[in-house]
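Only one chain is shown below, in structure tokens, and it's the form predicted on its own.
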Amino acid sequence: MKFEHIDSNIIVSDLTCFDLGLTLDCGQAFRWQQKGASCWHGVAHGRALDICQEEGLLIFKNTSPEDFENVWKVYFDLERDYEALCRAFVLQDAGLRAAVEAYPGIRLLRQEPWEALCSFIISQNNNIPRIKGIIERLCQNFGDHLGGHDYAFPSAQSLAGLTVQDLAPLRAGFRAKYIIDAAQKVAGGQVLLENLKNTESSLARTELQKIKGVGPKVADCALLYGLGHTAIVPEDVWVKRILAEDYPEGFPQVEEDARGIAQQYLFHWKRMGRTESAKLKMAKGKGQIT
């Protein structure tokens, strides 16, 4: 990967195994909107960004070298060798091979921990358009205005003093009381999110489940997408189907710290619908490449 600063843009070249659209629209983040064929606009870590992928280049618009180094390089996981990971996935397992070949270039976003936790609380028993709507209203009503139509994700501290009635404009339903409880426990120090980055996963999961409405699935999503626990495989309805239909003997044997990344490929593949040829490969090879 190479990058250069031209005017107010950061241009990244020589980046392999990266598909911007797949990464931003595969169910792991909810604040990105497509603008044209190859560009997206969103807000993360309190910063608005326009980003495009054109002719092998990744273009970060109107951002500084400092923000690229400290925020966006980490957020888009640009320093991880996804080419080596995907090569290993393809050689290890026929299901993963089909998923990677069908949807190459998915990256695991490294989101802000509080935003990831709150977003996946909102995601419970919900669909993606409605999740995005609730989060947008949450930010518009309680987040800092960044200019234009952009708002930062509100901090736990800014939400901790609110009531369920205050959240009525979100139309979040039963999730409102869980958002308030999460904000109070995080702001009050009962759940220390930053400490959980380096806590053993099972202990970190237990800590997150101190929050009302946070079960194993929401906790695991917060761990994977916000806290860097890349060995975690959150078992939502799609992953449960994958395990039941394709891997009844357990998740494929990939490198431990890559399990969460492998899960993202399989999740998107399953959610979008597998091809008949992929099903045939699985049936003939029993999930393994010989």
Given for the second form:
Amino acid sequence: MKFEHIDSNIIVSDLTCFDLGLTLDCGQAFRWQQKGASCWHGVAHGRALDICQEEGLLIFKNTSPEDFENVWKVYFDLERDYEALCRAFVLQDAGLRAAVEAYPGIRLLRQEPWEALCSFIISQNNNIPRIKGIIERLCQNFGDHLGGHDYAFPSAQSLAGLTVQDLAPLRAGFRAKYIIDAAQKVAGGQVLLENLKNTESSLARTELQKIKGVGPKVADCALLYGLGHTAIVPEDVWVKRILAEDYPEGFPQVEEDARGIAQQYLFHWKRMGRTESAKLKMAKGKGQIT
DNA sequence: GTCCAGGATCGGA
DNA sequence: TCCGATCATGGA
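Structure of the form predicted in complex with the DNA, given the form predicted on its own:
Now the full complex is given, and it begins with the chain already shown.
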């Protein structure tokens, strides 16, 4: 990976196997908005970012070399060799081959532990557009204002003193009490998120499940997306469908630490397949397609 | 109006 | 231990 600093932009070249839009909109992160054909705007680690992908270049706008090095290079997982990873996926399994060929360039974002945990608590029995709305209202109501329309994700400390009534504007439903319990246990030190990065996965999962509203699936999402446990495959409704319909013998054999990344490819592939066939069905029902 | 959503909890068998 | 009802809200 090569990058250079021009004006206030960081331009990354020589980057293969990276699709910005797929990575930001494949159901792993909920705070990125598309701006135009190839640009996105979002907030992570308390920093707003505009980022574009054009002609093989990745352009980080209005950021500093320090933030690029310390924050964004890690967040976008730029130093992992996805080319080798995807090459292996394609050789190892027919389903993964189809997924990688249909949607190449998905990367696993390395999100902040608390944001990932909180986001996937909100995700339970919920749909992605509505998850995004609740998280946006959470940030607008309780996150630090960063200027413009941007708000940081609120810290566990800042939420720990709130009540279910305080969270009413989020319209999060039964999940509000879970958000508060998570904030209290994280802020109070009963669950030490940072330590769980280096804790064996099943032990870390048990720790996370001390929080009300955190079961195996939400715990696994926190591990995979926020705590760097890339071997974890969270079993949501889509992964259950994948296993039932495509892998009755079990999840495909890939390198241990790549299982969670393989999951992200299969998840998106399955979800898009179902969405497309549903759209087609709708169109046929309305007589738009014969 | 109905079904369902990147599930977890609770009570009863 | 297992199973079904229930949870709040709104997208499709």
